[in-house]
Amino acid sequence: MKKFDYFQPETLKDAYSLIEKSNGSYIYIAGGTDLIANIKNRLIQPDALISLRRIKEISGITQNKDLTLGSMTLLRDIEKDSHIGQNYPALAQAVKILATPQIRNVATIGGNLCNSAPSADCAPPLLVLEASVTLEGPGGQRSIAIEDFFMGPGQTCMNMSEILTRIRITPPGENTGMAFLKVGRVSTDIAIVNAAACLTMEKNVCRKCRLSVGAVAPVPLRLRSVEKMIEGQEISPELLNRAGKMVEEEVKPITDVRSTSGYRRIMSGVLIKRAIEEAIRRMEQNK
């Protein structure tokens, strides 16, 4: 393994200063659960790692008008937060079954997103919650919809000098339910397929629908055409079957060591139907 320098700045300003002084390749490191493995396997060979662990301004959970998650917030802290569990159950469920407790005690939500894996468990719930992310660098900051953050496997819209600092979520309205579901070889494995749904209902009619699937395309997908078909309709078995078929036609899965493309295609439709049913069930329980 190639030797590299390791820096631990305590503020964003210090991190940017290190970037400006750097003459070689550098990588920001959050929890490092994936990055260190990639370095050991010689998939990447940086000259320097800049740790974000000591930067307190990008860690923690705050709830004012919106829910704000610092990018360095541990997955375990999100899992244990009762407010998130009560009001954002899709995100809470995604984090709860992500890897193992040991990993969740180290891994961060920002790291899960910046890794930009198509199977990232945090992505589908944040997509249906229409979250935004704040990116900061020496040139300033910008806020973008999370749907625009992912560019491809391992690729995001961030510049090399930028840091994902915050994730912001607007609270869902009344009569809203949400759910996250996942299929893996074992419960703690990387998703073969994952899915999230967030629906706002008026009696039996869906007034707002947000759907997302992961591990079935180069990036986590918002299913806009399926959402449009469902909105304004009564939720019925026939409608759910139509939705499932539309999902199967929209996804673009691959075959790999975890699953075949055919199985992923079928399960994406199945999980969306189940997620819609679970979201409505949770909404009715909370009335």
Given for the second form:
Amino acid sequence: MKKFDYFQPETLKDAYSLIEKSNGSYIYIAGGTDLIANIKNRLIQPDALISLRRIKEISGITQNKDLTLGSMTLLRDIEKDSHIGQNYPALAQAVKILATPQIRNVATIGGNLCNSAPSADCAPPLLVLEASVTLEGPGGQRSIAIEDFFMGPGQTCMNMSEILTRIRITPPGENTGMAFLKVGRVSTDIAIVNAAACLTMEKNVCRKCRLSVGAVAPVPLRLRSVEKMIEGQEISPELLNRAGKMVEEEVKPITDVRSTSGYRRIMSGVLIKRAIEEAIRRMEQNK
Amino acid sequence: MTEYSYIGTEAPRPDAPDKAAGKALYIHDLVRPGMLYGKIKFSEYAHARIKHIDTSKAEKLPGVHAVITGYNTPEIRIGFIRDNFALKKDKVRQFRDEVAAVAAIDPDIAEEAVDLIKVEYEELPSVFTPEDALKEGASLVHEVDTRGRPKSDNVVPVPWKFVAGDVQKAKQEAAFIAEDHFQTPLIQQSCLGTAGSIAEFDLNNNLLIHAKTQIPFLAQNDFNRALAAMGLKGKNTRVIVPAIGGSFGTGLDTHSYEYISILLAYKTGRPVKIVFNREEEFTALSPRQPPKSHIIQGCDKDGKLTFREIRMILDNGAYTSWGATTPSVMMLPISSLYRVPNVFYETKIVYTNNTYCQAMRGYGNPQGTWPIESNMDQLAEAAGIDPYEFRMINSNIPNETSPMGLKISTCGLKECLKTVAEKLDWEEKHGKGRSKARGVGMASLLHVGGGARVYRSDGTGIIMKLDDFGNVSVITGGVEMGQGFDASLTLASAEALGVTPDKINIISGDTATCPWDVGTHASRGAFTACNAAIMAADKAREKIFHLASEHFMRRVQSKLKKQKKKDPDFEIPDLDYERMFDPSEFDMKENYIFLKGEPDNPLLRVTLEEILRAAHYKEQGTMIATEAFYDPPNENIDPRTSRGNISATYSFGTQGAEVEVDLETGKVKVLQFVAAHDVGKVINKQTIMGQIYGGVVMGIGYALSEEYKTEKGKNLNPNFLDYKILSAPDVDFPIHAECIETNDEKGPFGAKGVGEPGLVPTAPAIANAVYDAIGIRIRDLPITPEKVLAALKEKKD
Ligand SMILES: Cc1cc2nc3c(=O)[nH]c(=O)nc-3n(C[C@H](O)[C@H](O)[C@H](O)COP(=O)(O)OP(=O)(O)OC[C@H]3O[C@@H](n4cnc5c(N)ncnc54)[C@H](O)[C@@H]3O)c2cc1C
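May I ask for the structure of the form predicted together with the partner chain now, the form predicted on its own having been displayed?
Starting with the chain above, the whole complex follows.
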């Protein structure tokens, strides 16, 4: 492992001034569960790591009108938060089965997004919740929709000096149910496919539908055409089958050591169907 | 039934607290004064000629003490047929071939130095399947054999064949026949503690090596041979085995990395440590062999097995380890699991440019049992007989010699089958769950349970040494590697000697101080060591009772006098002092020596430590240290006939699974699992449960998820992110472990070996359950959702 410097700024400002002073390559580190593995595997060889762990302003969960998650919030803290468990079960479930307790004790939600793995488990729930993310850098602050954040495997729309500071979610309102599902080879696994659904219902008719699948394209996908097809319809087994087929056509999975493109394709359809069913079931339970 | 004080109890493992608290010292923790760190440069090709190795840059890197290659070190041949070399010259035959190595002051510098070594290769055509390797004109992995004679093909000169009766005739006469092809994947042992060694020389050029091995004494022999090759003939090796985080067969061979640490230590004059990281553990250690089997079995109209024929082809990889002898163990179930009079078994082991294989827990038995037990269900179906009934009809029985010459003494197979059927509610469930895609399945095993005469000796030594305080050092040649050896030996020693288990201290893992042992393998550790402990304890008791006959009376008398002083009303009883001079009148339990039949009178018993001190602190005194060497009554397999009673007794077992298949995802979910094992006798309840649970979970991993994936000889998943063993959250179903006690007279307190059986029949039990659930037979492990889904689709089309 190549040697690197390690900085622990206490404020965003201090972090920016470190960047301005630095002349080599640097990279932010949150929990390090993706980053350190990448350094050890020599995928990246930065001269310096700037830890975000001591920056209090970008950590923690707050619920006002919206739910705000500091990017440095530990996955374990999200998992334990009863408000999130109650009101955002898709996110809670994604976090609950992400990696192991040991990993969740150090890994952050910001790291999961910024790492931009197509399989990132936090992505599908945030996509169906239409979350927005705040990016801050020496040049100022901007807020963008989560859907515009991911650019490809390991690539986001952030520039080098920007920090993801906050994730904001607007509560989805009445008569809404949501779910997150994942298939892996064993219980603790990177997703072969993961999926989330969030549906607002009026009796049997779906008023609003948000669907997402991960690990089946260069970025986690929002399935807009499938959503459109479902909105305004009654949810029936035929409709679900049609949705499953559409999903299979929309995804562009690859074959790798974990799975085959064929299996991933079929699983995307199956998971979306099941996620919709579970979302509706949950909504009915909450009535 | 004999009543025991400790045998069968749930005593905690003596090694557990230190391991749980992180205090146990593994090879990773050890630091020797002046120690350097070694690192190996591995091949970048599956098959290539080495044209040039440039080490100049590495040598110049500050902190580097030595850079070695096959060209500047003596040739050290290793392996079962000595077709492997510690460092490769001229040519590489697999990706993991060691072409150079460095020793440096820290691991980072060593790694950097390895990167600076530049090797020029000329790539050669490669063979990656045994079938391709056997083709006319296939590229030769080895151009010459170990004696330097030219080779004309890629066949490994280790053929195995077993023939009994007349299979051709039986085929013609059989009422029902089932035939199929089965295969298993390469899998990795997945030890949590990776491999490593620290080698160092003293000023007389004797070698001290800390090594992760299951065979310290055979390793000593191997290393002494290497010393001779290095020009140090007559010098000796002392092998010390640190705490081991799982070995599962990886420690049955000595490995290139160990010899490289020796070469580097000799060159630098410093201790040199090589420890594998996880990636190296996957890519540079040997996984379990992947055989392909063609099986045909037949039975008569009543369901009695009449013949079994298996032809097997094994991918050896580029070199030959002791793993090439695993077919000799496969021969056991193939010839003798269930009663079958006519048997034909033949193997072909073939060199390829894949990673070379070695033994893993079960020593071939899981690979042998996979086709047998899958095909048993197929044959039962062909004959129209329930698979449980079919197994009962053909079950082994006690006191019968099998066609291979296995003298089956006790045999609890029928009880095991029955237990599984009952626990699974077989009658209610088998064949009745299709509509819900649920099914039950079972499979059985036969394994060596009384040692295994693989080498010329199957012996093990024990020394029992008692101190002033009645503490007993039980010094053994066996190795604790996580299986619970120390826990079993503690209880057996305590029981046999008559002391409490807290007085027992197991000392192991040092060839200089521990008595000789052939190796901890073949589920023989507890069986042989506990038998030896009983022998050593008997000798110790004899000596102790002899001392008692000298010292007991005086002690008792002084006790009685003391009592009288305290309590003047106390009447000194009329005692039979004659008896107290007769060693044969004594007995010992829970650290007290007493006259037979009078264990409880506090005035009439003396502690062991009192007697020991009396013996020590006396003119012309003595001490108690006894030794015993136990070599079980078993035989080598005769290489000409493939017959021989390889084990003193045999372990049996049946496992059963209830599964549910998700028809949309193809995922097999285990709902419950039953493991009924004929263990002879439970020595330590906690340890045996650990062995069975652990075996089952490892076996389910083999069945459902584990696969060492390669592409053109290169491993694609050298980490636990992509090599999937099961972990705790996967075991979300009950495992009912049942120990059937058959009390084998050869076993220590009746016990048989159980270290390996837990994972032997697991995969076919699950595959049979999957078949029962959805009518689909998976023939190649693991049973992945992809395969199940593809098979479901094929069935529908
Ligand atoms: C054994 C294991 C199992 C895993 N299983 C899963 C799984 O099941 N599902 C899953 O989705 N992931 C899994 N992961 C991946 C990983 O744990 C998660 O992605 C985790 O959330 C990453 O968070 P982190 O805080 O450790 O990120 P880090 O490793 O610290 O950072 C990841 C990347 O994001 C950048 N970064 C982090 N925070 C910020 C920020 N605020 N602003 C700008 N850039 C930032 C870093 O520079 C780096 O490039 C697993 C990892 C391991 C080692």
